[in-house]
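The chain below stands alone, shown as structure tokens; this is the form predicted on its own.
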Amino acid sequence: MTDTDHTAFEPADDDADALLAVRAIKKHFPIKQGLFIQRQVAAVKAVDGVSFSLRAGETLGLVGESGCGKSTVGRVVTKLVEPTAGTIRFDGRDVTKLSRGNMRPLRRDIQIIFQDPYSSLNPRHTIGTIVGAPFRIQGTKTSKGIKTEVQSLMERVGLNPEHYNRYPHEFSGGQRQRIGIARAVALRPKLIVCDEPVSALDVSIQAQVVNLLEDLQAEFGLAYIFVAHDLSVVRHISNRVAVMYLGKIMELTDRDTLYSRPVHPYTHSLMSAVPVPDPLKENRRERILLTGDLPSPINPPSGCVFHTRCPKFRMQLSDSEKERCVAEVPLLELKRPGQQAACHYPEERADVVLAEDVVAPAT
């Protein structure tokens, strides 16, 4: 896998320079009861006050455990799911309350690549119809016709243009994901949400797809929100990384800082959980085990949502410090220039970080 320079970006906290500015967005899914008259009795707090900015051409990685709200953030940003609260500004325009019809013109600039390359493609449509759909829906005219443009896109993402009339079931998982990528970049958008685009693929195919995404980003100036579990892929492709837990961002900083000087206890645990193939290196790293189950997003813990599983809370803090963690919600604020964390007692740890050679994806 080729290595690219991901150090050119500073944290994009200034809304004036941001392609995308998300402020305090929430997405609560209501839980209702009643046979004839349903009333809301609770809500699943999938996303609970997330804020970040993204500049043109930048990649923001979103990482965290399953169920932490990463994919929901991506769907809220693309307005596939309506936010419960907060604001979303795209290219200087507030799109938070735009209706589905008013959002349609903006679909040219905001696209998504779905996680499952099998269920995200209509099995009844040919590849030509699938990749050509954005042109027809947006009424976009091409100089050489839609078919020629689609075949050019297919070739660009590594597919045989002669397979224009084939159906999705005739392709492998990696090829299907390339079809999804071709559909997403068809209209040259400014922002693409990549919702775990390589998690369902073999490792060797993952590297090829990540390389393709990087090449397309360099060619078209795309901005990515890259949702993933794999810390190695996120480290390779991202400029900045946001670590999420139970609907909130725990830490947000540039890629190099996060992987060399993480300060949030949850980030420490994620880093320590990555296996190292070298026994000598593995023996020098502390494995941080989180006790207990992930709390329910219906009734998250008070104060810091991570305190019920936090190793530092259990073993290092005084009683008065623990009381603060239980009672006071930590704000996502600067702990050092360019590095934000939502923790009352952040601590830099070098014993859990990963060496560059450990997480470099295979070529």
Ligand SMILES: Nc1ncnc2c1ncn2[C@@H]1O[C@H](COP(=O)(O)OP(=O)(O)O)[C@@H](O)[C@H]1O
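Residue numbers count along the first chain shown, from 1. Not measured: the values here are computed from a predicted model. So that the term is clear: the rigid core is the largest set of C-alpha atoms that superpose within 1.5 Å between two forms. What changes on going to the form predicted in complex with the named molecule:
With the core held fixed, T291 shows a CA shift below 2 Å between the two forms.
After superposition on the rigid core, the Cα atom of S99 is displaced by 2 Å or more between the two forms.
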Second form
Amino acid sequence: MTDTDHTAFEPADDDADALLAVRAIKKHFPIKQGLFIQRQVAAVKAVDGVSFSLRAGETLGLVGESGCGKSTVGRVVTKLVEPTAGTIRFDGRDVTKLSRGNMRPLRRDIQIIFQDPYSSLNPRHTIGTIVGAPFRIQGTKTSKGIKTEVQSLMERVGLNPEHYNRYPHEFSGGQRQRIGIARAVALRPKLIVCDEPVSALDVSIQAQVVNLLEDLQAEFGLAYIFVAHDLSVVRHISNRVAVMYLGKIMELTDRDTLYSRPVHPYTHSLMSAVPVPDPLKENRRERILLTGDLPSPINPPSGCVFHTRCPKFRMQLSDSEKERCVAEVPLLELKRPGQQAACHYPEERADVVLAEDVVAPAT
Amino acid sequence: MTVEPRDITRSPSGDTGAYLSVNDLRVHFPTGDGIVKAVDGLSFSISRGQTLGIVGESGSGKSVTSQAILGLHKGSKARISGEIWLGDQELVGMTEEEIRGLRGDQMAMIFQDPLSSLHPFYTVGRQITEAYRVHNSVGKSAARKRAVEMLDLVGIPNPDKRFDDYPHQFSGGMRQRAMIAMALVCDPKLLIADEPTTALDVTVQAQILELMKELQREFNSAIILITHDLGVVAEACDSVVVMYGGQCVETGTVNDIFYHAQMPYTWGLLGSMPRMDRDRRERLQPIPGQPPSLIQVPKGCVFNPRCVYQDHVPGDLCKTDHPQLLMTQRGNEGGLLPHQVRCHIRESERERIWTEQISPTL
Ligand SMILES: Nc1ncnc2c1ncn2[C@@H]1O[C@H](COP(=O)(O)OP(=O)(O)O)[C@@H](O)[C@H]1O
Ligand SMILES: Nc1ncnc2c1ncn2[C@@H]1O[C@H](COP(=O)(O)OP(=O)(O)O)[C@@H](O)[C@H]1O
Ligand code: SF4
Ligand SMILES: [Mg+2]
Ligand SMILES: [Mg+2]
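Same protein, different condition: the form predicted on its own was shown, now please give the form predicted in complex with the named molecule.
Up next: the whole complex, starting with the chain shown before.
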């Protein structure tokens, strides 16, 4: 397969002291066909040129509709899958092509938590075994030492240490998520990829888990990549936020800027779709409804991948302006200090902003 | 919106404006571990053209309530008592056969997972056509015409072509639309939507909620919208039932619930959610603890094991006495679903807590 599209992403927030720096990563899953000889006939472009960096102790939120590649970014960063292209630097080292043997320290430093803790917890293992596993794999502690450590971890994440010998099914959804968190923080990692960790939980339990993640971050200096489709939760927990669409980042900036003056038409649509718990505000709001379905990542649209559904493209642009959206891939680049967007015609829209605090005037 | 004040404990006599009235509904499941009191004394009413939201955590009895209305517990071990009036027909006492005649015709349901009501082996068009012909004696071509119309109405492009597609050929949002088309093909007067958008992206959710509003305007149906998202309630509903542990703990109009909430569980729900429309708070305020077991429902107030406001009640009333669902001052002003609260705290004190402690911190 030839790869002719532009990958010249401007490393706009290149940060010398970043904990994690991801540059132009791609993950294309091959689609193979053929009876005897399997030939690659196409590829799912799950991640198609994504760049961002993350500092120690910071939280980067990753939002976007399902299928836009959020989990794949998380799995590439944790090295659960190999990127097709691009580089990953962690703690000053290029870890893109680490051999198995050299992975062990990285496995300790980067952890992952999943949406459904149940499917990621072995049902036949006790909590003690599950949370203690990282210690045994790293081989750094005696079994008595492991038990003490695990019980103090259980206490730390709000589980009863006496439940050391219980099995995952004996816990509620929220408690199982706590088990997943205990396992992830066991080895004091520097980065945890949280892949929709609260999406399946009821709000009252979700708030407990969000608070726990924040406390652990403060205590251990953890950095998080927080994947979620809920924009309110992402606003609450993130320092910076990347908005993804069809394998690419559309907008990347700090939390307050994103939620008070977003410039990408896709961010506008996403924000305007979130219902808020205030009936009077809801009555007054106009939604920017997206039309049509998400295009296939096997054969994404030319130019700007969002152009087939972009409300601005459809309603505001002239034909000659539209040509540019169809023909030319917009790079993710600085539109204002600290604010990157991948759009040829970025624009602030006050009508989609919901936060009452601030709207700083545009610079 | 003009609705007459009414006594909701009385069964409807037809002139109250209520199309559906649920009175003291109880659904108990005998199991090996004991009796699951999934729904325990629930009452509410809804008139045509109105949307009622039922909110509550998972396991609070929302789906069991909707299944009871549709008669889906008939022939199971469930013990059901109370009354469900649909117009002038009482549903709890009906036979399975009688209620099947209403289902799909006078009342219909849409689910979170469209694949649970769309069969994978038949084309979408055929399934809608059959749903129509069960209740309407028309020929094949008339039914097809009607199905294509419905697909068009719910916003499926090229409905004539998509008619012959199988469910798996539709995207998630399109399947949800197809299921809505099937549910509405007989013009039901009552539509029950059980978490219809929970599995969808917000962008698609916005489309589906908009579609439901349009269709409601067109068909003047009564809608029960079950959800755990208070944002969805604020957007789409006129009135709300807040459920906790199989009981209604607070009910009223959306204005009552969002601007004058009086029950600690409702406060807890509102305080737990991060909000995009307010200043960002440093901390969320979760409800401590876990939802109750429905086999050993807590004595006293169902919410007492998690409630942090019990010191506003004399003695340990919260742990010993089950509070009644009582009308508030606002509720006395009337309405189809007047503001009612199940809590031992004195009303003036609840209002004070809301105004001084809860509302300013949301
Ligand atoms: N192992 C895989 N093989 C083929 N396609 C995949 C694989 N994993 C993910 N995909 C596809 O990649 C795209 C992005 O998926 P994912 O990263 O899971 O998105 P998100 O987490 O944003 O919902 C989707 O189209 C998905 O179907
Ligand atoms: N057929 C059944 N037999 C026994 N228990 C049931 C049955 N159906 C539901 N329940 C229980 O009833 C309670 C309420 O369930 P449900 O109405 O589905 O909750 P939700 O509010 O999440 O929709 C739950 O504890 C559930 O386990
Ligand atoms: S580049 Fe064009 S199509 Fe893409 S988001 Fe901007 S205006 Fe819309
Ligand atoms: Mg995912
Ligand atoms: Mg349910």
